[in-house]
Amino acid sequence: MGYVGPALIRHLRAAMPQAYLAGLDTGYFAKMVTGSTLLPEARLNVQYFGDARSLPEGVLAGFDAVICLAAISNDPIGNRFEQVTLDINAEAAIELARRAKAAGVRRFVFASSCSVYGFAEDGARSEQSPVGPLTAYARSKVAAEQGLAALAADDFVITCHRFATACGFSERLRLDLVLNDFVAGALTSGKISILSDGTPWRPLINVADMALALEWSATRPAEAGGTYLVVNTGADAWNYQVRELADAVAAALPGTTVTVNPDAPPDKRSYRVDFTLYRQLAPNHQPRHTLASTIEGLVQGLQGMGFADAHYRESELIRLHVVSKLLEGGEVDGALYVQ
């Protein structure tokens, strides 16, 4: 029930039609659906709530795989919730994972992230380039992967994607990323403003490209990639710098205007990122959109919103406001279990 959700539910409903669909979440954002009169749960056989930290019993029984999206999913949320960022995204998966192997679940997949290069400015890096992980979600990635690897077997074959940061329409959009951010920010006002100098690369993946990506995973045979596998997940036509995104937004919304600051001090998140891996192993679930085609999904989605909120990142569909109003109300606790 979070961003990459909907588009998962969607793409495997679409792709299997007639598999047993079952998802389980807390249901932070749940009543952020963008661009839907449907719950996009709806396409699940059933949709469970509970805590990653905590699972039902018995809840994993008679499943082929289990997709592992729980996580505290941004820098702000993970700087303020460092504790619950680890015990979410990494202590919580590792232990999911095992007792989805003693349920007898075959597969397993962990969404990690690109982000655990960290500062890499000498050349893209593959999947045997030294991490160096800067903010806790981050270092959350690194420890669920290193956790994960223990469990791995003949059959349980577990596959960890590093994606790329995500990016396009969502039934739950999120603005707190970057292409998102800029998209919205030229619709509402016409102006796009780098807090860096523009400089620092990020390497993006479509929400439903990650969606294509995790089928492929959850099918996977041990023949193709191993019983444990870690693999940078994304394109390398989609290793840009940040300046290039902002300028192929106001291209596409004529009249925005990009600004940067010169000023900033260096932004020590960038790294290109080397897909080659993914694209060996999985040629039939490469990406399939482009930056131009991810722009135009955004503009025609929130513009179908009725979206035109200049002040977009004091809202709800940023998602650090949305786990503030939940602690404010005292819906969570300040561990984030909900009350």
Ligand SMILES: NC(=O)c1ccc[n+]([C@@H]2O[C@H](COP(=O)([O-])OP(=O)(O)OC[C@H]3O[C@@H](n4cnc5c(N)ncnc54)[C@H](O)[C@@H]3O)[C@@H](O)[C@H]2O)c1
Contents of the next structure:
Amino acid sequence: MGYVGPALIRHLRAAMPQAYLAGLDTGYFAKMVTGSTLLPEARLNVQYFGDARSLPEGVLAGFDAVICLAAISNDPIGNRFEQVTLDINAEAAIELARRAKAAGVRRFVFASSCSVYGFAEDGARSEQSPVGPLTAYARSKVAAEQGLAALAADDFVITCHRFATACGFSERLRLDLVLNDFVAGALTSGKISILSDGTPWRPLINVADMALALEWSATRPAEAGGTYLVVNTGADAWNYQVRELADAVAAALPGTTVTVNPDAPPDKRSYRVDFTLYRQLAPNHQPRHTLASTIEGLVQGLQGMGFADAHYRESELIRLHVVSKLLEGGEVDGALYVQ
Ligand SMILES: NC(=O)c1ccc[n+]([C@@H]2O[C@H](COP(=O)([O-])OP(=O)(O)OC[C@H]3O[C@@H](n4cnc5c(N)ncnc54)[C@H](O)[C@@H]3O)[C@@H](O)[C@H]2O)c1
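Please give the corresponding structure for the form predicted together with this ligand, as opposed to the form predicted on its own shown earlier.
Complete assembly follows, chain above in first position.
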């Protein structure tokens, strides 16, 4: 019930019309549906509300695959909730895999992140490159990958997708992602303000293409990549510098001005990533969207919502604001357990 989930549900329902699909989520962002009248989860056979840290007994029985998207999923929340980030993103994910394996599930898919590379400007990083996580979020993904490795077996095939930064329209849109933020700025104020000097490298992937990759790994045979696979997931052509992204949005929305912050301290999170392995392993599940089609999808989606909130950086389309509101309202406790 996050940003990627609705795209995944839509994709799986279309790709496997007969499949029994179940979701589980704490529901932190359940209300924040964008551009859709139907709740995206209505396409599932069942939606559970629950916490991956205290999974009810029996919910995993009978499933062929488990796809773990549940996470505290960006740096600003991760910085504020470091221990919770490690507990949910690593400990709970590993325990989920352990329980899935015990329940006879045969495939486990984990949404990791290219942010594990940290700073990588001197050439694109492959899966063999050393990791250098710079934030609690990135460290949690490294810890999860390490813990999952020990569980892989012939009858329990694990895939960790090191996804590029997500972008694109979703039925639970986020505007705390670089491209989405730029399109929202351009549409509402005619301005894109880059918070850095614009030089950091940031590979991107459209959420719909993430869904395509997740379908591949939820069904892949062990021969395609082995029983434990860590794979950079995106496309080489999608390695962009932040300034290029802003310029592409400005080109799509003429009249937009782009400002950089020349005094910003150098952004340490800058990485170029090599997606060769994913191209070799999953030739039929390669990203299909282009930067232009993704920007176009965002513009259409936001316009379709009648979006005009120039103060969106303080709105409920920013994850940290939603979590802060839940906390202030006493709807979650300090460890983000729903009350
Ligand atoms: N968005 C990106 O740029 C990106 C890039 C790479 C990887 N990923 C990973 O992909 C996954 C999905 O990302 P997203 O952008 O949809 O994130 P999101 O924050 O929009 O969604 C995460 C979902 O997990 C749920 N959740 C959080 N803690 C939970 C818990 N303890 N138990 C059950 N549910 C819980 C939240 O309610 C939310 O619906 C995450 O693991 C994220 O780290 C995202």
